[in-house]
Structures are given as C-alpha cells and as structure tokens.
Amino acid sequence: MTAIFRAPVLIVGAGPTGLAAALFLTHRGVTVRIIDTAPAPTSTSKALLVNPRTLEILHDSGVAARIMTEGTRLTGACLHRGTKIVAAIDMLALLPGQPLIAIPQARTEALLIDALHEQGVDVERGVSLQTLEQNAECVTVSLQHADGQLETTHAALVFGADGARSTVRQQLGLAFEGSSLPEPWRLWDVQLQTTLDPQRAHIVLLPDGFMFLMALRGDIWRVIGNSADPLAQLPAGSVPGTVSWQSQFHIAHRLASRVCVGRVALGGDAAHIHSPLGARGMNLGIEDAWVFADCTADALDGSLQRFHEYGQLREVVHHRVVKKIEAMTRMMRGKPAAIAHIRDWIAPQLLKLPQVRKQMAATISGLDHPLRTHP
C-alpha cells in the first residue's frame, strides 16, 4: 500500500542545520516538516561566528543580510603571550570582501526561525523521533509529543540534523567514532572592562592551557578556555564583572560512519562534532543543509541516487575538516607542558609566514574547499 506523506521530508532537529535544510528545501518548493523535542528556541549560544561560505548560501533567503546588520565585523585575530601579543591576522586583508560576521548562535537560530515562518513553515516543538524503519518506498517514523500522544508518519526522505546525541544516527545503527579530550573546557559570558579590540578575536597562550575572547556584544565577553582558572588569566588591562552565562563541556573529534543510509541522511553534530577552534561546527552544518536541500528537491523529481550523492559528497569534506580542526586543537591546548613550551614558541611563528596565514584565513572563512552539489 502507498504511504500518505504529511511531508515528503521530516527534518529532525531544529538547531542552525535543520532550519537552514527546511529553509533551502522550502525556497526549492518542497514540502518540509520540521520537529524537534525542546520546548522552545534555544536561549544560549555555542557558535558566535558566520563565515563568508554560510553567508554566501544565505544570501538568497534574505538571513544573511539580516545577520550583517545585527552582528559585527570581525576584522581580525591577534595571538597573546603573556603581556604582549606576539602574532595578529588581518583577515580584512587576508579576505578582502568575504565578511566574518560575529552574532550569537541564538540570534542566527532567530533569524533562520523567522525566514522560515515567513514562508509558511514552523517548527513543532515537544515533538521527538522515538524509531525509524525504512523500506524501498518511505521512512516510517513514531513521533512522541510533548502530551504523551503518539503518532505514526511516513516520509520520502528524514534528514538528521538532531544533534551530538542523534537519535537518527542511533535508530539507523552507525558507530560515531574518534577521540575525546580528557581536561573540561569552560565557558563564560562575562561583563568585561578591556583594552581588547572588540573587533578582533584573542588567543591567550597559557602556561596550563589556553584560552579564546571575543567580544559579544557592549562590554560582554565569550571567554573559552581549558586551563584551571582563565577567568584569573585574562590578558594585562581585562577586568571580570558579572557572568551572565557559564558552562562546562569536553571536547570531542568524532565523525559518523556514513551520512546517508537508504532514505535517511544526517547533517551537523549529527554527522560531526569537533572543538570550537575555526569557528566551523555551526557555519559546516549549515553547508550540510545546502548540499543536502540541492540533492535532496533532484531526487524528489527523479532518481533517489541523486539523494545518495550527498553523502559522496559530504563525507569527504566532514573528514577533512575534522581532522584539521583536531590538528589545530591538539596543537593549540598546551597539553602537556612540553607541549606548550614547544607551542608558545613555533604558534607565533607559524603564524608570521604568508602561507600558513592565508590557510588560516581560509579554514576560518569556510573557504577551504570547493562548495560542490554534484560529485
């Protein structure tokens, strides 16, 4: 018997991935729906950083522009060492016309939120995946609601953008594998009297780790950092005030085994998680929805090997990525001490040499590798 679809695609999971698939799929005609289990909109913010490449992909929707007008320009990245700074990054310079935009990852979410209602799709919240069972024809789904109901969909397509802890990725039985960091990395958002540039991300070397500030917005401050105290190591003329936010987290460089089974693809920390260091995880899963809308709305219309494509496609680039940002992190995080005597000394000059700059400015800028939606 033909399933009746409510939806050719379920997207599961309503961070920047899954908004930003069910926006791309929407403006290319197809029907969406759009779960996820949280209640309401995320209020605190992991990512702080839009690349040129999201932007890019953003611009037809109208997101981008409202994200340029909301966030600030990064113009820049400088590396301390005790009082000084011993290295700094033009990146106006680097990438002449290719924004970095600097905005609260809540505040992206928003934007994505209300781009979407304005099409006519919203997202329902309380909803969760509890299993998923697939065959030639469609994805069958049982949907949990937030009042206990139950129910029972079909779909052509699901995509999995559900998060580190994917119940996508576990219902379809893939090994998410790679390596975890044993220290906790902390967080804060913090009133902060400063000489720092707002306009310009710091690198604090320390002698038990590092840590990374960038400004958020008036006197408020991102600072990241794995050392036993950072809030105690701020740069010489950085004064902490209130703390409006704070969290702890480990850092983790996994990738899922495959990102596209049958009728069913994964995107964002579904697919691959990795340390904040190149400002990639929110900006890579938004790419993800790009290349998965492009394959996805062809395959609707014609073959579904134009919807495996995407995992061709994407595996290559997930692999990449991580794998460089763990390079950067392993490097970067002072651990063991050795490790940071030899980072403290060979980071500021790497830094100094053109093209090791310019690789810089690219795996931050998104720019890194080639947007492609055919293989």
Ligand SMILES: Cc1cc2nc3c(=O)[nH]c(=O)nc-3n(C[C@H](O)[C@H](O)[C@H](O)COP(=O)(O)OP(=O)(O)OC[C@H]3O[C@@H](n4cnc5c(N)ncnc54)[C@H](O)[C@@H]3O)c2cc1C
The other form holds:
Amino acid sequence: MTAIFRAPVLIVGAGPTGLAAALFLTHRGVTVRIIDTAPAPTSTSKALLVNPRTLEILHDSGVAARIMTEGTRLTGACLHRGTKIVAAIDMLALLPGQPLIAIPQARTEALLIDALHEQGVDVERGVSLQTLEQNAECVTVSLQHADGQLETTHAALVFGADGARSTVRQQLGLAFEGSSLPEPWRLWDVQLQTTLDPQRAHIVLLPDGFMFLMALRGDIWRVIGNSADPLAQLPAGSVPGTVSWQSQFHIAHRLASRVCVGRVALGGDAAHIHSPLGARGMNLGIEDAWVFADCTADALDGSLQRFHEYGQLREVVHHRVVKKIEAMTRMMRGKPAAIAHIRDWIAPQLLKLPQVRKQMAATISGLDHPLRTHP
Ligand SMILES: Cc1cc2nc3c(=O)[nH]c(=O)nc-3n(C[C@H](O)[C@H](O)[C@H](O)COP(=O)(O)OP(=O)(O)OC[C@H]3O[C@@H](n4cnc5c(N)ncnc54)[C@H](O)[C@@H]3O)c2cc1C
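Provide the structure of the form predicted in complex with this ligand, given the form predicted on its own shown above.
In what comes next, the whole complex appears, and the chain from above leads the way.
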C-alpha cells in the first residue's frame, strides 16, 4: 500500500475498543487518526471488570499496571438462593496469577486516553463519520465537525469502533442480526450497607428474575436486576442509600453479518452485543483491537489479505462468545418458570463439578479461547 494519507488508519469511535486500537497501532509505529462524536469522554461506570486477557494485552503499554494499581481485585463469585449461598467460584484457586480487576469503565477509558496522549495522539472530539465509500485504492469518508463544517478525507483502512448503533456498519450495509429480551434490566450504582463480601460478585436468584451485585468503590455497589423491584429484593442485611447513577436498558444478543469488508473492519459493540453477564463486552472489544492492530500493521507493509484475516479470526470468536453469553443469560434471567426451576435447583449442582467451574472461570476471565492473530 503506497498512497500517502494524512493518517493511513482512521479509527471511528473512542470508546474502549477504538482507544485500544489507536494505542496498539501507535505502539507499532502506525500513524492513526481517531475521531468521536461525543464532545467529552464518558463519565459513567458501565463495564466494571477488566479481565486477565485484557490485562495481558495491555501489559506492554503500561496500562495494565495502572489498572491494577487503581482498581480492586475480585476474588470470586457467589450464587445466592433465599438466604443461602448455593454455589461459589473461587477465582484465585481456579486461575492463580490471573487477576480480575474491578474499575469503572470511565477510568479504564481515561487510562487509555492518557497512554495514547503520551504517544502524541489525542482523540478528535465532536467529529462524526457521516458516510463512507471505498474502492481498490482507499476509503473516502465524510466527517461532520461540531461547528457544522463538513470534511471529506481518505484513509487506507478504517476501523469502525462506533458502538452498537454503528454508522460504519450501516454504511457497509451489514445486518446486525439476533434477538432481544422483552423485559427491561435496571441498574444502580448505590450506597449499600451490607454484610456481603465486597471482594466477590454476587448473583441472587429471585422468583421473578435475578439480581447481580458487585462492590464498585468504598460502600458504592453496582446492582443490576430484571425483576419487578430489584432494590426491594436486596439480600438480607443489605440496606440501600444514595444512588449515584441509575440506568435502564434492554438486553440484545446480536452479531454483525461480517466484520471485514474491503478496507473497512468493525470491532467492539459495532460488531457484537450481548448481556453484561460474564463481563465480556468491553474486554472482547479490546481483544478485537489487539488482533486488528496486528493484522493492520502487517497489511500496511504488505497485502490486504492480512487485513482480511482479521475478519476470519474474529467472526468465529464473536459467534462463540455471544452464543455462550446468551445461553448463560437466558438461564440466569429465570423466565419462564420451567427455566427458573432448572436454574434454582440444577445449576447450583452443576457448578459443583470441577469441569463446569473451570469453564465458568475461563469465560469470566476471557481465557476461553487462544489469542490468535494469525489463522
Ligand atoms: C450497564 C452496562 C454494564 C456493562 N458491564 C460490562 C462489564 O462488566 N464488562 C464488560 O466487558 N462490558 C460491560 N458492558 C459493555 C461495555 O460497556 C461495552 O461493551 C463497551 O463500552 C463497548 O465499547 P466500544 O468501544 O466497542 O463502544 P462504545 O463504548 O459504545 O464506544 C463507541 C464510541 O463511538 C462514538 N461514535 C458513535 N457513532 C459515531 C460516529 N458516527 N462518528 C464518530 N464517533 C461515533 C460514540 O460517541 C462512542 O464514544 C456494559 C455495558 C453496560 C451498558
């Protein structure tokens, strides 16, 4: 690829996926341009868990060390039914030396932004991709700036990391197929007086759904639930106080029909979405960024075939992870009653089997598949 561009790679979206891709490419000596519609980085906690796979791939940039210094280590998870703990997973024993770190997504993004800034790259904010066309030589995009100015520019390769409603995906004409759950899930970051172990995540089985609780910082806990009134169904000994963030969302499990078309690739939520159970969303996006950077850096020095290997490698992983998380989610949400019965009485027994516990630990840690950058 010989043409001269302002930056050979344009990254659309500066969430965790786009930021990580920019960082990985910059470390490989590739000049990138990264744009984001939003005028400022996110301030919400959203994804709370950084898994061992993400720490592994952020190690060389120094970001993993900063995440481990700032975050807190999660030692495992407990499954509660009524007032009893009916199963527990000890991550320290199952995956020694592979930490799971709890840290708000806004902080993970801030640490990626800092690391990128140290490499001389800053996100161009208030800049939205509007349209995209490509031919054998390059990709032509139109960008709208916050002041209304329109810009037409070219790049050798484009990475669409622009989230679940991806304009890049739409411009490629790709389907985003899958299904949604009917009921809303509600989320709180809330002060909690509680006797629950703050170093463990807690899943509480309820007659009309489930609840997930995890300590965020100090006495602030993340609570997610799909029942009628989750905060009224907190485990015994837990009393809610001030709410610092509250949100409501619908769960969908969807996959882009392809993740690489010509000179354009998709990563993160633009390519796959699923429920937060398993804590894979942000982590899978950062892994996409790693594989994208490896394939792209080689492609700029050689042939487009290497760029297309990104699609071959990631579509298989996305499909497996999304299907697995969807199955876990459909079991855990406890609807209809027949599923709730299996969940309440059979799942805790299954979780006592060493092989099942190992698989669960591998899923949560992101180590359920090898990190491959070559087919
Ligand atoms: C409540 C909640 C809890 C979650 N918990 C977890 C968890 O525990 N663990 C986990 O791994 N994941 C979790 N997730 C999922 C995680 O937040 C997402 O998977 C993650 O943010 C996806 O990152 P991304 O960079 O792919 O996309 P996003 O974070 O959505 O970033 C996309 C960016 O693109 C920008 N953009 C959009 N369109 C354009 C355009 N046309 N031009 C330029 N820029 C554009 C947006 O402004 C945005 O900044 C959770 C999500 C939610 C909502």
